[in-house]
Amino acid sequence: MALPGFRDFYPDDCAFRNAIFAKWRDVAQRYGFVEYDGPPLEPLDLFTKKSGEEIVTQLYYFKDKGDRDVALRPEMTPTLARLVTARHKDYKKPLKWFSIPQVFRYERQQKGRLREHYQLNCDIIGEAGLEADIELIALVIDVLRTFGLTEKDFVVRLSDRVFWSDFMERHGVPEEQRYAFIQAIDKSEREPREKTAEKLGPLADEVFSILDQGGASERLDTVETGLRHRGLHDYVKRDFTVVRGLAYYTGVVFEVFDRTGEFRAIAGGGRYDTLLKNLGGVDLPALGFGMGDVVLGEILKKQSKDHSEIRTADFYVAIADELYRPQAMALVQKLRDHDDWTDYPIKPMKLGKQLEAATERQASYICIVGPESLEGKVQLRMASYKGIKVVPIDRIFDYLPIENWTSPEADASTS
């Protein structure tokens, strides 16, 4: 049994894991992103330095047998920012980079979330145009369109950290309570308005009617308006109750969610344009995302959007005889070089049960080696219909693919 908040993945839950990676995958690459990667365990003080200290308590972490404080990954940002910062200057900018990590958070388990789930993470390294915000939170969108999810699905909620920023500092708030403040517009969908409205004190009522009747912001106007240009502007939405409680945000922030309301984010993200140097790292403005698989899953078998498919063969070889079994595996041996899926059995086994082993596989093709294998032939006939042609084996691919063939009764003639 897995540990609690993990998983495992059975080939029919691999494949619907890979579907969903080969998606991301695809349109990452689509928008001009290069993958990258890092290891999943790191040193401590990575994570700290940006969270800190308070994040230990969500780790899995530990002395290796150096005496080095250790974690597993509860996200990327942090092992990204090590990467840009060791060699920015090999790189011509802006960056645009994604990976697939799976990542660890010693959390509760609820619906949604577990204590390790794989995430795609697209980020734009130094740019800090309006121009770069378009394109990322473009690409969320075409990310989940390519699921065949529509704007009646999910939507972007869009805000602007600059804008509470100005608020504050226009209002007067104290340096030392504007964490505390955002965290309170964070959770305010979570919590009863009274204790929102105590922790925001006397600006509560102007809070409350902007998180109601929303507010100005020319940064927004330029984003929804760059999505307007695409043809995107209905998976958005304006919504200042989004501010991610994380610090280190600076600028457009969003969080993707389902139309519903019945799962957690699916995706989320924003500019953090002083992180990197907060990290010790390079001067560089910066924005990503991150989306993970968990979610998402749910969302798609709700919706019965599998997409995820186990690779059926496309030859199995079956062995008449076992006296032919050295011909039977030079063909198997052929064929797999050619880049074919190709199956055979494994142990002596009756011709009538190779063959139902070559449906239940699904087999495009089906090749019976025999005694003609001796004179370099072999029986071929395709999986949906009977007829059989007798080939030579090192001309095997002349008779493919199925075009070439004709019908069935001709087909039980030989060659």
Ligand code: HAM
Given for the second form:
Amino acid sequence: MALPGFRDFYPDDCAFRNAIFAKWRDVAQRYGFVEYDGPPLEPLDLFTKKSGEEIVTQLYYFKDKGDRDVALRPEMTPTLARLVTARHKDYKKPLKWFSIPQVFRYERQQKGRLREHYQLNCDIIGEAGLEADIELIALVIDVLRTFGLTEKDFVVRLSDRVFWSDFMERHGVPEEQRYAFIQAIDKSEREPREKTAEKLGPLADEVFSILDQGGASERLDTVETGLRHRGLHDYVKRDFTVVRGLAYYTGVVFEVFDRTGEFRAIAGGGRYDTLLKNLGGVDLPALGFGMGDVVLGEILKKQSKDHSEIRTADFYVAIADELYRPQAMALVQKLRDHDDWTDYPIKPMKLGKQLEAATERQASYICIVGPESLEGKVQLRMASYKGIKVVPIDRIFDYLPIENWTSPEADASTS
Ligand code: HAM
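Would you mind giving the form predicted together with histidyl-adenosine monophosphate, to go alongside the form predicted alone above?
Whole complex next, starting from this chain.
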């Protein structure tokens, strides 16, 4: 059995996962993002320095045989920051990069939360203007629209970290209490008000009135207008409870939720303009989001929006008699060289059983290799069509697709 919180991917699960990856790639590329990757194992301090307390308590870490402290990546952003700071001079700004890493967090296992997941990460680096925030939020919306989800299914909850840092500044919240203050706001939705009030102290009433009635943010005004121009405004809602658990965010932040409130966050992200400077001394503004495959998969399954396809065989090459196996194998190779998915009986089998196997693999075409093969010919038929033709092997592709054949009766005769 797999470890708790880890998944096995049987072929159906893999097909489902790959269909998600394919759409992720497709939309990211449509927005002009290019793919990168990094190692799943990193120096421990890459994360302890930058990810924020919550993630650090969830790290899988150990000493490797060279006595290094290492950790499995719990998120991609510090790795991306490391990659970019090391070679930023080689690339024109802004960078629009995406990746689909598997990430690991030792979390309490619950619905929508496992100990490993795959996460689409899309980040824009080197652009401080809000047009980049709009582009990124449009992208997260379009990723979900590609799966057939609409504004009735999900909402992007927009917030502004600067709003809260200004608030704390204005009210003299000491530096060392700020992280806890932000965390209290983050958790306020899931906790009774009295508990949050206790954490917020004398500022509780003012905070609650902002959470209930909203607050002013020119940044969010601009982002909302930009999304309105793209016809995507119905997908977003201002919500100051969203502050994001990670330590590095500095500006507009957002989280994406299903409208029913049944699931955990589908995606989250925002601006982190100081991370690259703090990590690698390179002053580049940045923003991005991560979208996991777990919650998204649960929502798609609930809505019966399974986009996966298990590819079926193009050809099944049946062997009428073991005598003709060499000719059959030459044909198998020819079909595969032609990029067709081709299967055949790996060990001797009755012809009837072979035809059953062809049906099971949903092969479009069946070739039966018999005595004609000694003269370079093969029987060709289509699973869903009764006609059979004996065709020259070296011209087999001229006879396809079989739908073009005239009438079944005429084709039943040897050509
Ligand atoms: P995050 O909010 O920690 O952000 O994770 C992003 C998404 O990953 C979540 O909304 C959720 O869908 C998924 N996720 C997180 N933890 C788990 C889990 N234990 N099991 C299943 N799914 C999970 C980040 O990781 C940021 N680094 C995103 C980012 C990229 N910010 C800027 N660029």
